[in-house]
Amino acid sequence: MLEMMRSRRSIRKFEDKPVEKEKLDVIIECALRSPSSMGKRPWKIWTVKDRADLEKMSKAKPHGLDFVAKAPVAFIVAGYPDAADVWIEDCSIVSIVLQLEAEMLGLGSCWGQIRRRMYDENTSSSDYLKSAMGLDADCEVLSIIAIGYKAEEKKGHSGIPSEKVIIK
């Protein structure tokens, strides 16, 4: 895992090639097995492959989601605030597990932040997605994770910020 983490980067350009069902099944199973506080799993994951839906998703905020429209698949990760007070943490874990398993399978990914973002001055990005994609009214969308075969190569980040770790 350390070697993967040394080289992993967010990928925003994807090949025009579908991700095989077998790989998607593994990615989804890993996400479903994500750690969850008290095993509540206060989240739901929508898998989106339809090109028109991916285009709609890419419009959830004014900038920063263009890559979603070009991805072969994207996951909407949403939580249920009434189900657990740690829905944000649990959904964050699911989101990163989706990304890390995709990387393990030779795919690239990028996280699109939705929580606390706005579609326009009156509508949150989460509310836009709930309406545009027919999501549950009582959920809150945390992220969109786009996944696909990498159409760009990036070097891993050099070094690690040692000042971010305090050892006592």
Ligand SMILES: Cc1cc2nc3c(=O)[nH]c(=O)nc-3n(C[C@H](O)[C@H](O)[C@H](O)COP(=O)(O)O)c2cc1C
Given for the second form:
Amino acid sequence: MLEMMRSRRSIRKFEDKPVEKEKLDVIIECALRSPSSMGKRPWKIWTVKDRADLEKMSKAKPHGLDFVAKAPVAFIVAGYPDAADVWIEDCSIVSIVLQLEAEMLGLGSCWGQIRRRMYDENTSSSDYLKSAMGLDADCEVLSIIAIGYKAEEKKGHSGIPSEKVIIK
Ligand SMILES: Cc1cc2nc3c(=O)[nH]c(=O)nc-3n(C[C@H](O)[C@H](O)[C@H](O)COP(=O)(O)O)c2cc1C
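Just the form predicted alone so far, so send over the form predicted in complex with this ligand.
What follows is the entire complex, opening with the chain shown before.
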């Protein structure tokens, strides 16, 4: 894990190459095995490979989702606020597990923020996605996690800010 975290970066450029089903299955299983408050698992993950759908998803907010349109696969991570008050925490864990397992399998990934973002003045990014992708009416989209084979090289961060940790 430490080795992976030392080299890991967000990847927004992907090879034009599909991700094998076996890898997707492993990534999804890892995410579904994430811890959740009181074991409620108040989430759902949509796996999207269709190019037209990925392009639609990349329009969920005005900036910051271009990488989704060109990714071979993206997951929509949505939570069910009526099922758990801490759905945001639970869905954040699922999102990062998707990313870290993708990295473990030699893939790159990037998180696209959806919660608290707007499609336009009147429509939240989550509502846009629910309508554009036919998601459940009672869910809230937290993130889009795009994954694929890396088409950009980035060095791991050189230093870690030690002032962020206080040991007493
Ligand atoms: C909660 C969260 C939201 C993010 N939202 C976006 C986003 O909408 N678009 C994007 O391009 N990157 C997004 N990122 C990726 C960050 O920009 C990236 O993690 C950060 O710049 C640090 O770079 P690194 O991951 O390569 O270390 C997000 C990351 C997190 C954890």
